[in-house]
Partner chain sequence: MFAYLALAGLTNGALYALVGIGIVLIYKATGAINFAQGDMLMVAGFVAYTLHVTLHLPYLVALLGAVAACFVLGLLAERIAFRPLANADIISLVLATVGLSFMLKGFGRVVWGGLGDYLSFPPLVPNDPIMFGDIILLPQQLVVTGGAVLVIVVFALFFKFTSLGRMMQATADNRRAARLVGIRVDRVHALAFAVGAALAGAAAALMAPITLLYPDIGFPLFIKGFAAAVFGGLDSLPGTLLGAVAIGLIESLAGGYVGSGFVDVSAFLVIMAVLLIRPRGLLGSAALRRA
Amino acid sequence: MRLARLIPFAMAALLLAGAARADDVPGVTDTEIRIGTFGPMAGPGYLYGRLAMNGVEAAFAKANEAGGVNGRKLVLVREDDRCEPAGAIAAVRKLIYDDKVFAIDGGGCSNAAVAVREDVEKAGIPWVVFAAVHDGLTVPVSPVIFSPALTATIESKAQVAFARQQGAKRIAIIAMHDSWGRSRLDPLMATLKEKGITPVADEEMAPDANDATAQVLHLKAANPDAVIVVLYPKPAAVFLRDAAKFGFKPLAIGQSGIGDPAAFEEQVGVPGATANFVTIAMVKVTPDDPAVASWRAEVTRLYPDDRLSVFNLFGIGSAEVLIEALRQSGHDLTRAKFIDVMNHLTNFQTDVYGGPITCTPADHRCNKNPVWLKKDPGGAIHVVAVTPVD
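Could you show the structure of this chain alone, in the form predicted in complex with its partner chain?
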């Protein structure tokens, strides 16, 4: 009698198990797990695409050498999004429907990345963001998107907090007003307003500008204690170079768009111009840090022409998170199981991020520890502070 009552349940369980086996999990076989990635493979944004992908590849290679994840090898499938929304949509659809990958570890350019949110959610495919910082990826929270990368709001809050910690009263802004700049400028303005701060100057600069004389003269006249720099590295370099010419050297507060202070100092090219420049890194280590020696070796083994860059580290960090969640999901891997693990990932220490990674079902901004980097002219890069946000 009791046995008879159990029969339907048993049958259902068998059916389900059978179904699970028959209805294969996309991208997962007995021997491998295919993971997709997308971002710009060429062009000025390739740092956030190709280089981050190379980092993911390095992390996969290391995991595979150690026997893979629960016995399966990781395989990375790359698609180029050309840093454009349309390109990203095409790339992600290809990953989901043609390449049939299990999950995505990618997203280099903010505006391209945010454009694919709907497609990703519709397909129910988990996505670990490796570099894009757009708030729209994580706010409102998406059931499938997790970001161990920083987000624009977190960075903006950190920029304002850092300026105040340094005693700055008069805060000025220089920003690009293209879509990238806007995605950071809007949360920055909101944060300033929240803190009751009115910027003493608000200058605009084009990404391909060769001259910042007008901006420097305006800013200098406003006499700020700190200038928040919402620019790509190239216009930022032009700005600091021209500022130095006019003897204007305020505290300049960058963001993760200018991720490598050593390269930046070299690119600015004017001795001392970067003396008061600090920037946010997603990662707490610099490429020449002994702590990442094994990663350095791995990247140069895979890409003999490259030296380890901070953008490789973005990929490495996100891949460490992805691999950990895959590992915790166990051998019977499904997307639902993986998403559940991600939702409860707590205090996971990576080799690269500024603090432990913690995701909750209500908040998928899993990294709240912007790292402040500074390079003393001619000296080494060092971590000035970590500004936990929220």
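Residue numbers count along the first chain shown, from 1. Rigid core (definition): largest C-alpha set, two forms, superposition within 1.5 Å. Given the structure is predicted, the values throughout are model-derived calculations rather than measurements. Compared with the form predicted on its own:
Okay, that was the form predicted in complex with its partner chain. Show me the form predicted on its own next.
Single chain only below; no partners, no other molecules.
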């Protein structure tokens, strides 16, 4: 009889002990897992921040509707970094020390993201990168940072490979020379040198440029078959707009910073000016693809004023990776378990990335399958090719 009376108390003690253990892990309770995210939530960089965050939120909502992950619901905590290093440092410190999130799924702007590497490593908090491509995030290997996003070197190698596959013999470059541009331009130049290619022209544009007449005329005089574009969407739009004005129509090869051809065509605003433009995306599907109909419905449900975009898909892909690692980590979740799972994630297929996601302890560049997108003028976006990179 006495034993029977003690059983409820023993069970309660066990439950309390379990709750205490969960509460000892930052961001984890018996009922939820708090995940932080940071990136620009307004201004021209919102594509890499707010839209990607909305994709993460859609993936979390779908997982929560199915019962959560190992019985816990996912909660996303957002912070705005304004696409600035100082803003990112403040945002990430708030997520770690005030919001006490379990992990981070975020990082939109490369310069801002790479600025927080030291803080993230010091805190030992896992970070899954959803958009930033700076090589400094993953090289040298960080014990806690994993990138299912592409990286600058991988994209640069893909740009050169694609130009050569299209038969380009004379390759030119137009690029920003700020820290973001150099993070892409340096590996691009190294790749060209490795292949024995000397650019026929190398033009610079500022991020806030409103005119590209001089650059277009210099490039046109060099007579390239292909121009590799290392620009933000705004200067890239100015470049293609002015190129069309002067009848300069080479193959223009973009990168994931211009990952939404539909939004870019609208920004250029000149019919036919993007007819020879192709760009890298991190994802193998387009927003109108029937394969992502359920994601389109989920994003529309959560954000009725938004159309599904390529940048939403960036967030969805990274969240699928994070959710899988949480699932494999089991109910007794710790950061150490999560990091170990990420270090051994092998051939994980998401709904959106161009190839399987594989991370190893020696290489946290987990996505090596750049996808090429092209938009028919006034028509649909379609996948041109996938260029796997070693």
